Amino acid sequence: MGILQKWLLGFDNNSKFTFFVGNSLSMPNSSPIGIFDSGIGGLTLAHAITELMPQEPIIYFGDTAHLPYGDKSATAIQAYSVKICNLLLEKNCKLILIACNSASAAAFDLVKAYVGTKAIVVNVIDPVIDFLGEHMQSSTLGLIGTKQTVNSGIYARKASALNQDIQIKSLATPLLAPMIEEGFFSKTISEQIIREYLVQPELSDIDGLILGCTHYPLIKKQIEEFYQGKVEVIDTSQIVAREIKRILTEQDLLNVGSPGTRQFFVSDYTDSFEKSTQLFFGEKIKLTQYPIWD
């Protein structure tokens, strides 16, 4: 059993996460969790959250009009992220999750400053870094993600700040997100593309591989098959969902009572996006166009 699996099953429970202590939000527990991504990839996180906390109401926003963020400039991603956060604040979200590695890398600091004390802001990178600090000291880890995420160097910087002898070797894998979105996984062609990336020298001699894009949980199985148990494959969605539960519990903001409502908005609706929700959320969901950019 891998390190992540043991942790998720509670066999290793010595977590010492300590941020967001003493938040002074005065919001009802029934306020929603706001989740946003460049498109529908962040639904993997929305799904992990609803599995772990079925009571939580969620509002999801996929900025499909600007997909992919992975190839955009940091400035553009920052502008999109702030506008989306504004919408989620208008909808009284108690916590905003930036469910996109590219936006977490480019816009977290700005979004956090913008949101201030109106809501808790969580990105998808810090919980993973904390997990590495707790469970993967003195290891060499690979990271795959979009060009924006990899070129930002944020994982390597944050891992190095832990001072725990964690080395990060990274490779941008821009073909993977569109491939997954088109439903190309568990197929021979996707296996070849994944293999082509994983054999690159940038990812040689690693102990673990961080799936640094919210689309990648869908190809975790294929990646694990490639490594045949020799490399720990770190699916960040479950780590982030657990961290959100921890924060809401600590802040006494967990919703209790009947299961929460779920709303899913996109900035540009197409039938094809709606069809793909089945892949990312495990069931087909109704997407509603929200005219944020009009």
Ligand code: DGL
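Taking the form predicted together with D-glutamic acid as the starting point, write out the structure of the form predicted on its own.
No partner chains or extra molecules come along with it, only the chain itself.
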């Protein structure tokens, strides 16, 4: 058990932190959905959620001061995640989406315990695993993601637990997220880097490819062009958005009012983040800088 887990679990029953015991929340349906990622990758999820549920208010936090999470230690990712959740809880979010595979693998259980019954906590891995169990039985699947996600082995373990004869062949692709953060996701240089990864033997003879990083839907078109329809490219953003709608509907927390507002926070201002956000939502976006400690 790490230092941060011991610190959290050391609180007694009189502390201000409560542990997760259920999904029922006593808050208005109009409360926002909180989303956080190390950078722009989670915007693919924010956009998918907005497209599916335009009435839901969104509060997005991009931890641009610490990106990418994929090369950080699990302890560091856990610390960043807890601090970000403080902000999202202050904003009375009814649901917090860990819109980052690295953070989902390293910090989900800790964040869920920390948040307790104050909000529903969702990661980006479990909805994908459920999708695989329903639609990809007896398949050999490739997985590309950060070093943190791939080295955790979490996709392979969870897929194996389904007992659906699903095999996961993983490849760490650490150059892709920084490339996308810098805006190089529709250029010749990105095509060359993508191809160099996809031709690796770890990804040979696969039926489908899981985009195991929320940045990667931004290069989905180039990946599909490489495979020319021979491999199904699994876009996790749509899968997770549908699962969030299911959860909110089940918990009677779906907002049915007027179109929701969107707020964007970053731990450090970057020009590429602002441009990418405006590209996603087709409007001028105001970024609010909210530093978290190192």
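Small disclaimer: the values here were computed from a predicted structure and weren't measured. Between two forms, the rigid core is the largest collection of C-alphas that superpose within 1.5 Å. Numbering follows the first chain given and starts at 1.
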{"query": "Cα displacement of Lys284 between the two forms, once the rigid core is superposed (Å)", "finding": "4.8"}
